[in-house]
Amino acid sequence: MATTIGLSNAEKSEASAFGLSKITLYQLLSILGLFALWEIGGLVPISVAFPTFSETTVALFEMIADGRMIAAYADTLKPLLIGIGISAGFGVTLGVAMGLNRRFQWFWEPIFIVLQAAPVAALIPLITFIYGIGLAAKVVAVIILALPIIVLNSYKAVRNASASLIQMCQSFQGTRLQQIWKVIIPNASPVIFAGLRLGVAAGFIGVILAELLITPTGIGDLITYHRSVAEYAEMYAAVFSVIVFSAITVGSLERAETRFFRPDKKVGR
């Protein structure tokens, strides 16, 4: 305790900065180690269809420079954003309703549990039969993957809201509407947002599956085309770009969740 009190402000800030940089250092070492293993695997080679990390990186920057990657993401993000928007609006509303009303829960919960467990790839032929091979089919593929996660997380969040806070609101003569808007929803919001984050991650899987199995457009088209002409560095570059883009997006949402909904998790980061 005395040692902590005796530290100057500059020393405290340096210690804090060192703690953060130490975490960042380990994260960077983990990523660099993975890239090194990738490079070694390509040099061995593991397979003639497995390029090195350096070849993949060069192909990635070439595809960005000539506009192919940007155009592909413009096509891919359209069904993704529409599907996530529909899933978020409908999913949170329905999940909250399920948490507040037992009849809603009894009716809807089995449906979304089955949807969450169902293999989406097996449903693609049914989606194309009903919605064709256009934008609507890809949006439906995103919704099928994202919606169950958002609904079930929202339902669980509301159902597990703090009973003591609800009882306190009741003791102050709070109405049912006040309990919902001032106690239940704020208390459930961290888990609801976590469900949205997981839904976005599932939506990425849905849109890529749709582009690979329904109509080869966007990033799916890049993967399919370069695989067919044996340009494996470009194919892996497209796959790698999806991983990086989704990781950055989900990581940003996780940081927003920690900052706005779970400030207690900042300790020790």
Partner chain sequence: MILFGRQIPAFFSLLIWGGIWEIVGQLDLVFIFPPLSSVLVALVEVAQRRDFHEAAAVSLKAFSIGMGFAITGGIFIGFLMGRVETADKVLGMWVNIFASAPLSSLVPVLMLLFGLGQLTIIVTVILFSIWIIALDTYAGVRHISPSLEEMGKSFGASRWQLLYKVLFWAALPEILAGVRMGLIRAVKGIVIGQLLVAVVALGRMFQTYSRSFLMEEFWALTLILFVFALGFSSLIGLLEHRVEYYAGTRI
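Every value quoted in this text rests on a predicted model; they were computed, and no experiment measured them. By rigid core we mean the largest C-alpha set that fits within 1.5 Å across both forms. Positions refer to the first chain, counted from 1. First, how it differs from the form predicted together with its partner chain.
Residue 224 shows a C-alpha shift below 2 Å between these two forms [criterion: core-superposed Cα displacement of 2 Å].
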The other form holds:
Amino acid sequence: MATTIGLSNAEKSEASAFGLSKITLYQLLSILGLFALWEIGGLVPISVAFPTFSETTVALFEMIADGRMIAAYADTLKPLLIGIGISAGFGVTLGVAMGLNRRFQWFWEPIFIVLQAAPVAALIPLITFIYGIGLAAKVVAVIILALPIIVLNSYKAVRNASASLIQMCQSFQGTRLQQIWKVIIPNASPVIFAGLRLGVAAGFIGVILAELLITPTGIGDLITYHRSVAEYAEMYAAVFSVIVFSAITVGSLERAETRFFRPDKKVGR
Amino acid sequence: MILFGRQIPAFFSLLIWGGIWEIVGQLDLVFIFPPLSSVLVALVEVAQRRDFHEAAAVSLKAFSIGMGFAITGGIFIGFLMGRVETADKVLGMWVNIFASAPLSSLVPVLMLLFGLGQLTIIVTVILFSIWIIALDTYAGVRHISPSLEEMGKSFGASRWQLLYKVLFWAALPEILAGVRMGLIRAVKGIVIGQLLVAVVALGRMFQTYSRSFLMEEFWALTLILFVFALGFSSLIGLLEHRVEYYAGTRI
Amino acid sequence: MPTSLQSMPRADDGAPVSKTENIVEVRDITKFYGTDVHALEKINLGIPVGQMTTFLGPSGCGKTTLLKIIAGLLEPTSGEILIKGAPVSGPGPERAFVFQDFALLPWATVLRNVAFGLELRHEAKNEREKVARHYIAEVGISGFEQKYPHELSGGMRQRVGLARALAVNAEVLLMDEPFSAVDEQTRRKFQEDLLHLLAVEKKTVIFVTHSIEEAVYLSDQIVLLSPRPGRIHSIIRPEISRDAGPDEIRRDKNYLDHVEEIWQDLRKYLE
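Instead of the form predicted on its own shown above, give the structure for the form predicted together with its partner chain, please.
What follows is the entire complex, opening with the chain shown before.
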């Protein structure tokens, strides 16, 4: 057992000597390969509604240059940030309370399990009837998608806080408040933060959906508008930018998580 | 929770929520919330309508086909990532991107490429569910104790035997968890897909009901979907429970 | 010959360490988990001050349960724990616990971990870090103050756990199989260091282990527990001279005889 571990570690360090760049190379190649396929697919073309990669890139840079893309992102990100802010504040508090208090848990857990498992996106068209098609409607769309996942993750994080650490705190006569602030919450914070990251991803889906379905603004509107006037390169550019943007956002949140909350998982110390 | 010395099951709290809904509905505070009782009446009525049966059949078909592809594909990708280092790094990047990307933004593109019909819905279902199945399968494969694999090899198992007699079963708890999550996402995908396409099946019914302010029917339809999603996921949950005893540690 | 007593809380039976008072008294402790798991049955026991007492027994004999009841981390079903003659409920400043799984805060440095007990008592940061540094040096891990637990080996982590327990200056140290998660070499070194340290610190130690050798090597008093429900099988005082070096002790006839005798006592529970 000990020898196999030693061996695989040796293998790994050998790979990182000159192999790490090889992995990055493969990743870059896979990205380039996909773009190449996209280009070829557009040149064939597999559909009139399938622009080449180069057309899409040109459209993307044009849209960034003339400020349309930036304005659209401002429109989309504002409700996303507000919605995530509200969901985070309310959701983490509620989730932590549920983890600490049995009655809270009894009352709130089932409803949030239902809300997380159920396709609540179906309710987005109804939002218009109360909140119209403005900012508020988008904020609500973000909240109904992001809140359940944030609540449930915070709850689970607190519920699964290390029993032995709690007992340790007790044995040194820590008060309940000290136990919560010095042990349970720091212990739970990685999972709470992971919940927030999932919440951001879910909220992103919510805001885009709201823009596609009910309020033609922001990045969703760029997609719908360019589709309706058959400017497919612009439409694809918008969709492409959303995927890239979310990959970068979620990726950096993930990195922040490892950096700040899980020193034990940090590599290359 | 314990009340008057008796254990009250957790789902009872849902009854309280139902009660709150009924009261809000009866008070007529917000017109989008009709009383739960009238929604339930509408539910019985909707469930008997022919257009609902057709819509449900169409959706269920798209759902099953999509899930079939997603489960096979997801398990395959997950195993590949778990067993081949290069696949882990290269595919892992893409799987992670798509697992958390707002895929709803891709649906308009799918509509252009695959038309306003079943095919788009099927592709949506696959796109929504395949990544999480791959990720969980991967986690399961990575959890397999190396000694279990060495045991298989030392007793002379062939590569195939190792795969389907040892590795698959060892990773099964995580695979099932992934399939359950995939199902939930697929139901969300089918709803999002049909809402955006809006000319087929349930999507059209949703649109009709919300356009004509038929809130009871709208909620009835939503409830049916909720129950379907929860029922399906607890069905997989039962299967999961049977193999839980050797599941790896999960968060 | 070893001195065996049947469930007798007396320490004064002619041994040289007689006339010592008991800092901890265990009275009629019975513990049920739920309604049907009977963990402990009417345990009566005295822990002499300044000595090392070991709870030894096969798994399921309730030794950790008994230790956690003494620590105040578990409620007994009936019976009471007296510290210096006064009944206690819950943990108190006169007892400090060393955990089997170390129970170190993964997000805190060694320094903060060691000072954690004092931090909970609202001691000033300078003050508590001074104390912590002292005990970090005493358990032999100076230079690691700013490291995180995951950067240490298992043996070093347990030294952090021990330093933390020493830092609160409790009279009684409760150690729950502290060496079970470290390898045999580290374990032996740790046992020797522990004996040295206790000679300096003059603590009363209650130590849970399932290793017969460890118990005989370390203890002034060994409490042998029998399983299901946990009862005191016998109390043994090995009377091994601590003046000799560790290697001599491990070759000492008296030491080997005790190990053999306890093994003969315990083996019947395995069949």
